[in-house]
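The chain below stands alone and is given as structure tokens, in the form predicted on its own.
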Amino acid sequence: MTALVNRPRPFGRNEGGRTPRPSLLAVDWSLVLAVAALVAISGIAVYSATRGPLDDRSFVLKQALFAAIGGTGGAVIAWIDFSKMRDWFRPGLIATLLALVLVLTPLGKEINGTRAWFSIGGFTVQPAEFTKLALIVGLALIFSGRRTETLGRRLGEAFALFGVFSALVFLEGETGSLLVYGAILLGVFLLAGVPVRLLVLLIVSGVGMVSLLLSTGALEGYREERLLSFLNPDADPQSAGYQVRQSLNAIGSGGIDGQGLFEGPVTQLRFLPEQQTDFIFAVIAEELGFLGAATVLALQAFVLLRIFRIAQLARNSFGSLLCGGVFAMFAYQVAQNAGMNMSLGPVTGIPLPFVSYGGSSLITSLLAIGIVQSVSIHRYRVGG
């Protein structure tokens, strides 16, 4: 994995002396397919979650909308070099610790417990969403930055902007969060060959802090019973349990091809609560059956190996870390997703990328193949 980080870059001049200016050629056309694959099966499963007795379309709309806003975002953040994100990162880093401040404050909206959006408009904005996004652009500033400085303070400053980052989440209770934002710095130090000693000990830490969190009664008791219910659903099925026991009955239900679109009665009689983001693969696997489930999967490995690949012809390690960043959120937010589906993780909330529905979520994840995007249209131009 290292040697992502520390081999030749491919990047020079053409025959005529000039930069290579960026060209639709660059563009990684598979994985812009692929996302468009997963974004038009988010379109059908949210409707199908949604649609109620009154045929309400408006969720879908609004998702086709959230869509739209991320892809464009994406298509102006892939055709700028990404090396001006050195230049961007201070003010968006003020801007985000700003907004994960003032969402705390009664600015911010409360829902389900958990005071983490912003309400505008009929539409709500989460920053722990966006606040990934400067986590991994500032890793990957801090691991690609002057060969003089030590590991030891390149460490610092990560676990710095890490911890500032999480204890803010934390006190909105957005739990799920924090996973995503140990698998993204765990990723980045992987990629940029931090001794597998320090990661191990840094997994260790973490497994050894959420034990505390749970043993100390830090979390708020539901919250608590609702990250331990995979364990064993049964044991408080009208509560705790209820999600993870409705989600496995839609699965279960969906055998090989499924029940059929918008046929799905776990799905139809809304017995599965939240069925339009944290669980819309259980909506899938009901519907479309193994064959679907399996399908969404498959597009979101094809997603991953193309990061992977963009990460490998990268022109400096920068570039490198950025979509091995990325490479660490969406993998995890999608073992996560689909584990809690089926009861073998536990509930965090964390969206199924590209497909559960969410604007704060689908932006993010759009603006984030935008950088890998950026990366891969920018290969060959000279210069850091």
Second form
Amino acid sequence: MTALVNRPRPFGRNEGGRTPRPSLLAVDWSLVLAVAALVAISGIAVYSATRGPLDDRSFVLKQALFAAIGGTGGAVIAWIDFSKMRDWFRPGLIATLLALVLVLTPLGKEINGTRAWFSIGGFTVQPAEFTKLALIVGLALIFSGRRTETLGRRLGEAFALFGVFSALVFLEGETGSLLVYGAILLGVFLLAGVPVRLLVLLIVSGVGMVSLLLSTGALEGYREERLLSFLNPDADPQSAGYQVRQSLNAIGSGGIDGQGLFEGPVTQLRFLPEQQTDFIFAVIAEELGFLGAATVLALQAFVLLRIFRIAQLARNSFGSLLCGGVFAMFAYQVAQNAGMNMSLGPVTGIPLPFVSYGGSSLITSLLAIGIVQSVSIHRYRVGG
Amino acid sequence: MNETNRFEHVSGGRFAVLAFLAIAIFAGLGARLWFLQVMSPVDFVEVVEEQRTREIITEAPRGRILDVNGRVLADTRESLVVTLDAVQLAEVAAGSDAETRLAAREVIYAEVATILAAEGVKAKVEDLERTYQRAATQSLKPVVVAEDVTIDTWIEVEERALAGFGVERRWVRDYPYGEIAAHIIGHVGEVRSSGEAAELTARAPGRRYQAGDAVGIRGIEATFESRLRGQPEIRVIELDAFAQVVGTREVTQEAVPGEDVVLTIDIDVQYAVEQVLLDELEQARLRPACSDACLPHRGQAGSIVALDVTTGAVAAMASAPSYDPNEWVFGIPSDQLDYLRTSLDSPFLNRAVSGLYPAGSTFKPVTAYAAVTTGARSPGAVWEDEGVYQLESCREEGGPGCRFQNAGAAVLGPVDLITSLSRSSDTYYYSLGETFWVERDTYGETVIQDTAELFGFGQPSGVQLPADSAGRLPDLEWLQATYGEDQGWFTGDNVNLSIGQGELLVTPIQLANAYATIASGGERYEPSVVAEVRTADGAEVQEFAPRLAAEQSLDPTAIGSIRQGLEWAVQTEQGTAWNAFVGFPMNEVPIAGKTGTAQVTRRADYSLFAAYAPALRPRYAVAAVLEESGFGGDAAAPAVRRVIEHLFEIEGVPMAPIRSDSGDAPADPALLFGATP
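Right, the form predicted on its own is done, so what does the form predicted together with its partner chain look like?
Up next: the whole complex, starting with the chain shown before.
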């Protein structure tokens, strides 16, 4: 460890020797541990949900691989001063837009009516996930520094960025991600000090847009059905409401200490569709009970608490807003995913951060943690 | 803070709002989780348990029905059957309109029909669709469309993966003797709906039924359903979300094979008796009717019952026309079955216990017994039979409603009780009928009916078969209940009843049992068609002992005279049954019996004969009723003779040609039914 600490600064420009070197001591280790715990729980839950009668380990091994990739990537990002993001943003934005457009072409792959995937060597990559990071960085850039910029200009840029991403993602059919983008937008706006009346207006118009979408039937049938089914899960036991009902069955039968790992009948007999991704929370709740599910929620809350703290301690508003965007993203995803598992909200394909099976999602989440750690590690630097 | 540099730092207030939102979210999620997992009023564990398990009810092999010598009359065997699963067929082309779906099904039917044609099973596309519609509306388990198919067909059906069709092993019911004894054995059919299954289950807890199971519908199959069915195996299986069986959770009820029912009949004797009935009906059809005025002999139906006098055991019980119970085994509706169901001659009707007939002169012993026991007329008292009887009560005014006459107005001259039976005098009994009613203050209003009850009339025989009719023993009460309070019982009603006509109706088994009662001198048994019931492994046997319906001693004087009259009817030249028994070895097996010829409106006479043998130490009582077949002595008496020959293993003796003017024709039908000739 000392070797690392004493290494000549490998990253970043020298900005006049006023900056301490990045220090492992500045890493928020409790955040690392909480995320590691969630990833570990994910491994167990994904294994339980996918092992099947033939002890299929492919899912959990892939998830471990994704965790390794995401963890490594996150570590690299954490070590780099987050102010470097300013330089990377432009090429990052171009790459993101390119990916979002290309996925709409025949290069993209359609799964369950959503053309949102690239298929690369047996893995599928979902650009809409990584777009979240581009959006967070972009919005944080727009609302930090640049003293002379007017609020109107900043809002204009922010809506342009959000609008382009949303439109492309909407074309893919990824309405779930669209909602996450909205949450990120609101989170950054909130911390950036956008006037309250504007925020209220934004929320109202957002709700209006969603209702408009539903009423005009612009959404394909099954998506609308999924959105509406939470209102009455028993309306159609075989389709959208079926998922919610099975999820409730799974969670409800978990009790305090659960049915036992690998022993939850709803999970093991595959009554729960998409159980390793969208409904992983129900799997944990069924097999590990209230103790397990509450632990997951507590860890998620702790992750958010640490991000919140790092946002407060960030050395500048750019850092704060980066953390704010990540905070909003995770908070919304936890609320949405756990909420739909417990029939508090509509069924959308939004993963539970760190826990749901899926490479793009897990890697994106870990990279986001890397950004937050970067803000934490480089918080003493006063320049830039 | 001016507008531009507020983007330099995030204000504490905004952080507070964010924190507040996050806390609210987690508080909400935590509360919901607690509510669902710890406080929920819904027992989710139960809900999950219900959806992951299913009870599979597998019928146990149904018990067999055997004859007294152990020959199998109803068998259960395992068969490879082709089944139609309505649930799967309903999924074919799901989502399209009804026409497309039907067309898609018909493509499958055509393939199935081709495969089955190789088995020699004719399955028409329309029939398969009919079967599907029925199964779909009644939520049946997969319905059998062909049985006893070969392994090749099995492979072919499996290979072609025809949606909705499969091959499985099933128990199937088999009736090796076909039409023989069909009315006794009965048959099984399928439980047609889950509602019916629930009803059956409620009646026999532990013997759970499901739609599509076999259930006894007629005969012994119906009355001994609970013993024959056995206990189905109930297995709780675990299913996954795709309805794939994961495994067996537990077997909540082990299968217990059904018990075997052993009948009292010998299938050879039964077969012989049925042949006799069919032959004699055919003979009756060939025999010309009395004259142009008489209605043609249709001879289409009839029944013969033979009872063991000493135990009440049924030795044979024939009912014609019959049917082949195997027709019911298939799930496919068959043309033959449709024919049987709609036939006006009711082939499913077991005439032995459900056929209702006027007793005619075979009822005379009852009136005779009443006469002797009430002192109305002693056995030796001589009655001058003038061929015609004018009611005393309306002798003054005369008129057609007051005249009752013998068949063909034959004048028999002086008769006593014995000869009134042997020669079948009607006027002898008319006068008794009138006397009983006119002097009802002395004899009571229902002396004939009360006497008839001693012989078992007016009540179900007690045999273990469904639809065991009580017949009809009419009296004033019945008349008023049926036709209205303003009806009255008149002398004419009593006169008709005295010779077994009018509103009186009896079943062949009642008639046979009444003569068995005369033969035994009073002991009346409930006829029994079941000898024993034993478990499939033969370990436990329940024997069916004779059941006395009434232990009564009848007046020996009256019975003695009656028996003599019945013997003379057969054994003396003047007897009405003499011709039918010419050449019969009476020294070996003396017979006593009574002919009867019953009128039924707008039909040829019904031919009846009831007898017992041997006359002195009776062993069997036999009654025969042949519908629309003419005089009792012409059709029924020869039938009973041949039955007795079989029962006593007497070599067949050629019979003398039947005289069509033999006695015992009752009064002019028009008079009996109260019309003006």
